[in-house]
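Coming up is one lone chain in structure tokens, specifically the form predicted alone.
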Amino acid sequence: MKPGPIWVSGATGLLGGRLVPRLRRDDQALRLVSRSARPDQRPEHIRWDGVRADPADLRSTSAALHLSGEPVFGGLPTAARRRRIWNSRIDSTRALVEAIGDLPADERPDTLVCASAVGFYGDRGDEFLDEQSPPGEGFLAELCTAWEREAAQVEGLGVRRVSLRFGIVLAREGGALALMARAFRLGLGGRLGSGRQWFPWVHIDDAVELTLLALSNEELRGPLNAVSPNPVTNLDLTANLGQVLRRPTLLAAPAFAVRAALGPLANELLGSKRVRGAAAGAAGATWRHGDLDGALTAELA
């Protein structure tokens, strides 16, 4: 990666909250874009509307790291909210690539690392899935396919592109783990549906390191599964989480109830994705919290 600041969206999100301090410890110059930035915070903090990137803010950066997007879970799955989930990713990525293209070739970032998700694979049962597996079906599969297609357009500008297909990121600060832990502590923990569906996950510190690997390793291109090397089933997750929190796990959420609550998003919890991080392993990645019990203990014990 050439010298220069890294342009970062989503810097205050779940992953960004741990990634940005990690970059600062390495004395990495940053340009952090957010809706709440003030003019007096420049040049490190830059205001944007969540969609349109200013080419001037990308000039002479070493890389662009695009992590922002409307949370998939965290509200009613209405048609309007699904449109916001879609547009916050597709429109912003398209605008980012266009902004990079507006720069002279020698002033463009060398690399675009853009978030994606294992939802790309859809519901695939017990099939082993790696970066070469085709997309599946469903809302998130269609979203991730379109998202990655927009990001890939930057390759025509001579910019290396990596799409990070994140599993469920386990972190105490928020996201799925915080929601699950709250329910389990209230004695409401249990499996979802049959519980046999595979659950691809990654500890947040490993998600940070995989993001840094995507930024720094110039041999990595295209999709990169950001997951633990040890996927588990929903039953495994339920048992481990109950053990770490010392709470019962006798309840279960029937599949029909999950579908009634989440509509088109239900398959993201009931579907099975047995995802492996083949590209990261081949690139020499190591995982600090590769087993589920250790990851849960590190965040919740």
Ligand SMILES: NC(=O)c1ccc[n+]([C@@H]2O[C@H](COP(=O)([O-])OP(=O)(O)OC[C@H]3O[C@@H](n4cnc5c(N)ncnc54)[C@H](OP(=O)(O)O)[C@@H]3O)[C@@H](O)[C@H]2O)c1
Given for the second form:
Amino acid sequence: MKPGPIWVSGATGLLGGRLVPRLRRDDQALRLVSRSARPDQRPEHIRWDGVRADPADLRSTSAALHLSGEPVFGGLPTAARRRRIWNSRIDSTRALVEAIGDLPADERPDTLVCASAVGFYGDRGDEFLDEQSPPGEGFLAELCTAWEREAAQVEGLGVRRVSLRFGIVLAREGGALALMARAFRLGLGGRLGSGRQWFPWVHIDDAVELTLLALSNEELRGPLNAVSPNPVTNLDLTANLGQVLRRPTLLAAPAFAVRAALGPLANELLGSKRVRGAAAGAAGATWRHGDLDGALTAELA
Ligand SMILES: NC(=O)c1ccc[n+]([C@@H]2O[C@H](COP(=O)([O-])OP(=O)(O)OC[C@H]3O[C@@H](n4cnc5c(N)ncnc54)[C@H](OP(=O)(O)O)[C@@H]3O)[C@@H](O)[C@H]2O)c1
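The form predicted alone done, now the form predicted together with the named molecule:
Below, the chain from earlier opens the complete complex, with every other chain and molecule after it.
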């Protein structure tokens, strides 16, 4: 990466909440775009509408890190929400690439790291999945495929691109783990569907380090799975979480109930994705919390 500030969207989110302090520890200059930034917070905090990036804000940056998007879970799975989930990722990534293209070549960032998700792989049973595996089916697989295609357009501008296919990020402060822990603490913990589906997870601190690796390692290009090296089944996750929280896990949410609650998004929890971090491992990544028990204990005990 050349010297210069990093343009970051989604800094106010779950991942951004740990990533930004980590970048600051390295004295990295930042341009943080947010829908809630105020004019008096410039130049580090920059207001945007969540879609249209201003080329001036990207001028002479070292990299762009695009993490923002309407949360996939949380709220009813209405058609309007699905549209927001789609547009906040696809339209914003297209606009970001256009904004980079509006700059003279020597003023462009040399790297774009853009979020994606293991939802790319759909529902694949016990098949081992790595970055070379083709996409699956369903809403999230289509979303991730389109999202990565938009991000890849930046390569035509001479900019290196990495699409981070995040597994389910485990963090005490939000996301899936916070929701599950709340249910388990109320004694409502249990497997989802058959429980045999593979659950690709990543501890938030490892997700942050994998993001830094994507930014700094110029050999990395294209998709990069950001997952723990040890995927587990939903049954393993349920048992481990019950143990760490010392709560029973006797209940089970049948697949039809999960589908009734989440509609097309249910596949993300019921679908099976045995995803490996092949490219990150080959690039020398190490995981601080690679085993589930340690990751859950670090966040919840
Ligand atoms: N967390 C996970 O388990 C996980 C798993 C796989 C993939 N990912 C992907 O990784 C990225 C970062 O994840 P995260 O969990 O940190 O995200 P997050 O906390 O849900 O959201 C990140 C930021 O997106 C912005 N945002 C929210 N709704 C928006 C909308 N309708 N339009 C435009 N911007 C909106 C918000 O920033 P402002 O309000 O500051 O604008 C928010 O802080 C996301 O794209 C997510 O899809 C996450």
